[in-house]
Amino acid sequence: MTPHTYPCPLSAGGSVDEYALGFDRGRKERLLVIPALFDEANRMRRFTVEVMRRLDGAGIDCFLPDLPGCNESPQDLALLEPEDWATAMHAAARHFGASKVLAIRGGGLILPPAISGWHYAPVKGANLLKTMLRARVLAAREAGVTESIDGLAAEGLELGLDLAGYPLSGEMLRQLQGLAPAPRAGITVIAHELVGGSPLWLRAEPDEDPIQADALAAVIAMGALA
């Protein structure tokens, strides 16, 4: 596993290097991973290189991009929309060479167009901003502070919001609010109960799973080498 770059595209012209972890041995099958967002990117981060490590030793080539304002990212995350997301995975998978793509989550909702590939255990957006806000609740409720998910949600949509440490922006929060996974040819679903185990992204901490990470990688392996 080493560290690369990719050219990002800005919203206002020109381009920025983002960040990617990959496996690269210059070979045929090249698997572009878009993470989970937010809370569960962070929940989920070591399972995703754990499959990415299986991945490698099956003989697939594989590349984990930064989103544009997460982890070492240079970009702000309160001017980005889920667009922008969108656009730095197509420069990603272009940039890669990618010839298939595995989106984990709500990773799912930014899936750059005409590349096949799997999205694991899908979700809406706006049952990731439910989670949050949620959570938010309940963290200010132990801190003495009253706050309500209708509240901040309407709060959120007209200042911004910041939700698990991620400064969101009112364009960003009505984007998600809006987005849902959708049939397209081409991606095969991996509902979680085809892995198996209690789901990586409702544990409390960071967390991972060798059995997950078998089942999961065998199943990419499978239709990738097939």
Given for the second form:
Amino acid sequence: MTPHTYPCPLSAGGSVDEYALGFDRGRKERLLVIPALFDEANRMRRFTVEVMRRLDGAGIDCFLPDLPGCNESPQDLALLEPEDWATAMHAAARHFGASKVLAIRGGGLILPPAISGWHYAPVKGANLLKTMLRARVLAAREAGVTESIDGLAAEGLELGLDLAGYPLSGEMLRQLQGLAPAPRAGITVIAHELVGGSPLWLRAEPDEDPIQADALAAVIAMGALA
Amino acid sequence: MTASIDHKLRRVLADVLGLKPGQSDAFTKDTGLFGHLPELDSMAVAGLLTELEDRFDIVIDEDEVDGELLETYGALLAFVKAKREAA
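The form predicted in complex with the partner chain is what I want next, because the block you gave corresponds to the form predicted alone; please supply it.
The next block holds the full complex; its first chain is the one shown before.
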């Protein structure tokens, strides 16, 4: 596993290098892995990399790009929208010569066009948003401040909003609210039930589960090498 | 239906708390939940509420969520049952 970079196009023109974690041995099968979004990304990070380790062992190159504005990205998240993430994933797919894609959870909302692969445990953007809004309302209440989900959502569309520690623009919130995983030819949905165990994105603390990583990697490896 | 609500609610809590299969079977009405489990911060509680809405097909208003609701397993179970009956 080594750090790589990919050129991420900027909306103002030009590009900036973003990091990606990669297992690259120049093999035929090359998988782009799109991470879960926001707080789920943290809870799913180890699981995601564990799946990649298994796929590397099975003979598949894998790449996990940073989303612009997240992790080590030099870009300001507050200026970005989901469309920028989709553009970045498209650029990463091309740069790494991806033959297939695996999107985790909300990562399936920013799939590059015309690539086949898998979407594990799809989720609506509206659900991600509601959970983060709710967490903020609950935290504020503990601090003695009264906020409401509807009030915050309306204010956020105008001025942007800090949710789960992420500064999100009004445009980011607006697009997220409307994004939902749509059935797409070539993208196979892997429901969590197939992987089994209790879902790692729900955990109160980041956790891992080798059995779940085995299961997801097996599904991908069988499909990719078939 | 009542028995299955109980079963499903134990399952959701096991998922959020990362309990082993069967471990939440030992919950009684008086088993303490959130005051007793420091790892459940607001993000985890928010995730739990969204998951409850999804799995039980209910809508939970923020005004309904207070310390009492999440104090014991019995209180949460009664809340979900009442929501399902009203649904």
